[in-house]
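There is one chain below, alone, in structure tokens, taken in the form predicted together with its partner chain.
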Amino acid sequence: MFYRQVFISIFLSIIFLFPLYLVFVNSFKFENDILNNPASFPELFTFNNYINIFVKSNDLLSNSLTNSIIFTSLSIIFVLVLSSMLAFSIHFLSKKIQNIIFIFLLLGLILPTPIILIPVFTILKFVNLNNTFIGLILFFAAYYLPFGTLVFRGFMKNIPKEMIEASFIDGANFIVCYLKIILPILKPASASVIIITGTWVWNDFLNPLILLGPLEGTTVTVGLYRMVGQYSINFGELYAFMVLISLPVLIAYLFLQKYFIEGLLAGSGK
């Protein structure tokens, strides 16, 4: 009974993660071998594809992969320094402020981007910051905004009311209190939202393909749409790079997997 349930279980597994199989393995062939059997493990290992897209492809790689790190880490503090705030301080507001709050958080939480993105991309323009790294990342700052404050809210319902009043009395202010008191609890869930916010953004393509438009350089994802964009790619090239870029949110994910889960649970309201 065990065994068929092993056994069972893996079968289907190794169905479902077939595709990343696919990409893993013929990144390291040769393009016939590709062609002739995507699916074996390569005749003649080759690192050629991986230095290929190092060498040729105007930088595409190591410049979308420097900018992805800098505009998701940003993007990562803004999202934890304001979500957090936030839900300390709207602790204090009355119960009917709160909710009308939380009202529009959801709203923002289901909301398809692309019904926002024109007037998102005036408002850009309109205070200078449209095809800035700048103005994208308040733009993933505002719209990751609400899953933090919730993830983070769960948290604070576990801090004893009388902790806080303890140190106002102490004549502490709400900004100390927020300092030396909630940040150091809400350490935790922070890595949650670290790591969940940071594999959205990382991983965006719509947004930064029309905020950030082609001259102030690109991301990940849209690195990887102007490469299949060239014509004169090839396949392993192409498995290689989508390789090197999800590379870094797979091993964040398998560190801090943990912390992922319990993040998505805690940001659904549960």
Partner chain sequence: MKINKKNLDYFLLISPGLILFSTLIIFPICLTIFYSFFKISFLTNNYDFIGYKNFYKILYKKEFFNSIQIVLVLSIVAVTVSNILGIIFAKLFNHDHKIFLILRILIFTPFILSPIVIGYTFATILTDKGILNQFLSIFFINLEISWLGNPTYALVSVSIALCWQLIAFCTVIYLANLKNIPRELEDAVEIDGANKIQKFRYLDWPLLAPALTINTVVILISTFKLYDRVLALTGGGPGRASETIAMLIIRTAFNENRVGFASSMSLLLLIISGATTFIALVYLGKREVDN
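Following the display of the form predicted together with its partner chain, present the structure of the form predicted alone.
Only a single chain is listed, so you will not see partners or other molecules.
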């Protein structure tokens, strides 16, 4: 039984790691080597693909990275603040009302973005926020608000209400209790929300392409799409671009992985 589990784990790891291996090794290959044998380890390493990205596509790389960092950072801040405050407010309601609210939140998680893209575009156009950065950020914040609230709600189940009520008796108001008591306790759950929401926003392709439009800016995924020409593709530079735009997410995960699983599993059992 043990060896079977080990074999299955190794097999699944290979399946998930093989695409990463292809991207990484091909980013150091010459074009002919990639086309002839994409799965082989490079015989001659070259950094020309990375150099060409910074030389020929520097504007595309810098603009897409800057825009994605802005969108991702602000979306995470909105989701963290709004979802944690919403979970904190719901924590004092009765179980029946909590269940009703979370049914609506679950409906928000069930609906895929392509279904609501046209209504969202219509609403943003009505308030003159279509093709704007703030419109896309507000969309991300609203769409991922249910996920953040559910994660924080599961974590807050382990916080005794007596502790919160004691702070109110001592004279603390809602904001003080939220900032000085709730937020420090929610650090593991916050790490989970940051990693998952940040990954979703960073990797999103369709929503920035439609809601921003072709002229208002680009993100890393849209920039990757624009590197694919109609008649020619430089695979080496394409793979190098993939590696560069993946680094911020990997770095963030390395810093926050300590709290990641703890935050997701919080509230699963008491």
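From a predicted model like this one, the values you see are computed outputs, not experimental measurements. Residue numbers count along the first chain shown, from 1. Here the rigid core means the biggest group of C-alpha atoms that line up within 1.5 Å when the two forms are laid on top of each other.
K.L.:
Once the core is aligned, please say if the CA of N203 is shifted by at least 2 angstroms between the two forms.
P.N.:
Result for N203: no, shift under 2 Å.
K.L.:
How about N48 - superposed on the rigid core, does its CA move between the two forms by 2 Å or more?
P.N.:
No.
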